[in-house]
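Only one chain is included here, represented as structure tokens and corresponding to the form predicted alone.
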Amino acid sequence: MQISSDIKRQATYENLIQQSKAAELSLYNLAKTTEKLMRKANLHHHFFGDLTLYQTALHLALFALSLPYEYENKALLNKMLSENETRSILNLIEIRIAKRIPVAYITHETKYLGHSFYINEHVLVPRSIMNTRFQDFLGMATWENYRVLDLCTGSGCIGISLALFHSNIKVDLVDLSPEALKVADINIHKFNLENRVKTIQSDLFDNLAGQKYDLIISNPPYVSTKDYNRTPEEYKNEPKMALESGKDGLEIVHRMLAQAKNYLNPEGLLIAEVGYASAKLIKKKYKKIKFTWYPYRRPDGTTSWLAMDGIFLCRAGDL
């Protein structure tokens, strides 16, 4: 059976399923070989694992047999593989050079924050580096009701994981999308938090009327048009209203700044990512709220080589 219309890809599967009806094709080998052809396809790594294609290659082979993402384990490396194995893992393969689909989407599933959440088409695969700040921000904040809302939440990963993290608070997913909610509603289940976490459908404040919140955090859209056309295909198989954001990419942060402190506690705290190119042009046009910005961190605390603000956070006395 063809797996790809691709002629010299085709051929490359031919041949790898030969060598497995063989004997001869180790998991490992089949990893490496379809990375070429990764490389060759010209696909962006769209910030998966360590950011290779080879661990992208393994990931799907490793899913494809429902064995542990274990990438450096050697006995499952030189496991070899039998002809039904080998289609199955190239099917998945030929999804992904084929159709620029991102990984999380093939499999259902991310880690975020070391905590397996369910994703689908309908919600942007979360990448955000912000979460390595999440605890600092909990401390940060004054808590009065010990309400959070989640703007823009898709998966509702951030949410979830501030509710994981600290079990007094009460944590609310907003999102435009009604199918982005039934992925969130599907976490809120897996983490049994239905207790302290639940879904509003709202256009960002809109069915919030009388609410108080003692943290609204958001990792909203905001890539310009201009920079959201110009994309890898990987990207635009994401929900374009979850990354693209008018003109300067910040429609909706502007609506965030002029709405939040109507639904803040009066020492409340803003947070939102916002990239370190919408940085520049948010403290060049609201130079008098007063913002702290944080640039991007790694797990281990110490500064990415994204070390220029992207992050920011201001009190609702001074929105």
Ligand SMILES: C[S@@+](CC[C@H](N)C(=O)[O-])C[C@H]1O[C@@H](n2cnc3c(N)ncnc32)[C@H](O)[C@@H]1O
Contents of the next structure:
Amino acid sequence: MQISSDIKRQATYENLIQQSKAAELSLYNLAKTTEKLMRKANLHHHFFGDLTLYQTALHLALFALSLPYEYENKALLNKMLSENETRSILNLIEIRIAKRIPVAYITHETKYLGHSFYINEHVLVPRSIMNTRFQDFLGMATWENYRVLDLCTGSGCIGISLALFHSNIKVDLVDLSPEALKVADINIHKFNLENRVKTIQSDLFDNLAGQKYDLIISNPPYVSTKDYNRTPEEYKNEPKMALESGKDGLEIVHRMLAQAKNYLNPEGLLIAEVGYASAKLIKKKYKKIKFTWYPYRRPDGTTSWLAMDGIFLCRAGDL
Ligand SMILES: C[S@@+](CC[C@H](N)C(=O)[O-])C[C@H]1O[C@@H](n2cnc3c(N)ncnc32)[C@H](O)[C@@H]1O
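Now show the form predicted in complex with the ligand, given that the preceding structure was the form predicted alone.
First the chain shown before, then all remaining chains and molecules of the complex.
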């Protein structure tokens, strides 16, 4: 059965299938060949995790075969593939290439701060650049009622990670999308956090009347309509409402800055990721707010010499 409508790719797939029929195709060789196909197809994989293209191919192969994600395991790499195994792997590779579907949507799983989160196409693939600073942020909070709000939660990756770091806090995960909240609920259950973490459907603060938090943290949509329209196809497979936020990209952030104070304890903190382009606009527009800005930090803790502000922190009293 044909796997791809692309003639050249189909020929490469046929070749691999022939090798598997002759018991001459190893997992390693399949990953190397399909890595080349992905490179040729110009996939945008950089923003969807740390996997190289070779690891992406291997990852999909290991997923198809229900094998552990051990990229360096020689015994696995040397495994010879049957025709059926080869076909099932190539079908997934083709989905990644032809439909530009991010890997996490194919495997329904992604790692965030070392934890495995359930993911589907109703939530952004977790990649918030705030994650290397979560423990610092928790340490900066003045705790009054130990309540945290993860606004625009998607999969719940931010609020759940915070709850895993700090066993005293209670976290509300808020999103406008009911489908996203179903994913967040699955993740709450996955990490046994039902007693401390819950989901609330709300258009930002609309359904949170009377609630007060020590920390509001958010990775909201912050891409302008113009930028959204020119993003690579992979992003178009993510929910538009997770990325696009009006003409200047700040529709949601403007509302957040206007309302957050009413939902914070007097010493409460508001922290949000807004990206470099939006940071420039915010600095220009909100001259009176005392923000502390943070650049992106690599997982090893270093900051690039191109250190670009992308996360802000401000205190309730300064809003
Ligand atoms: C950039 S995604 C972030 C998801 C997750 N926090 C993460 O870092 O992976 C933004 C999320 O905001 C949600 N959202 C968009 N508009 C919203 C609104 N008005 N109120 C609440 N959530 C909203 C989207 O559904 C999406 O899940």
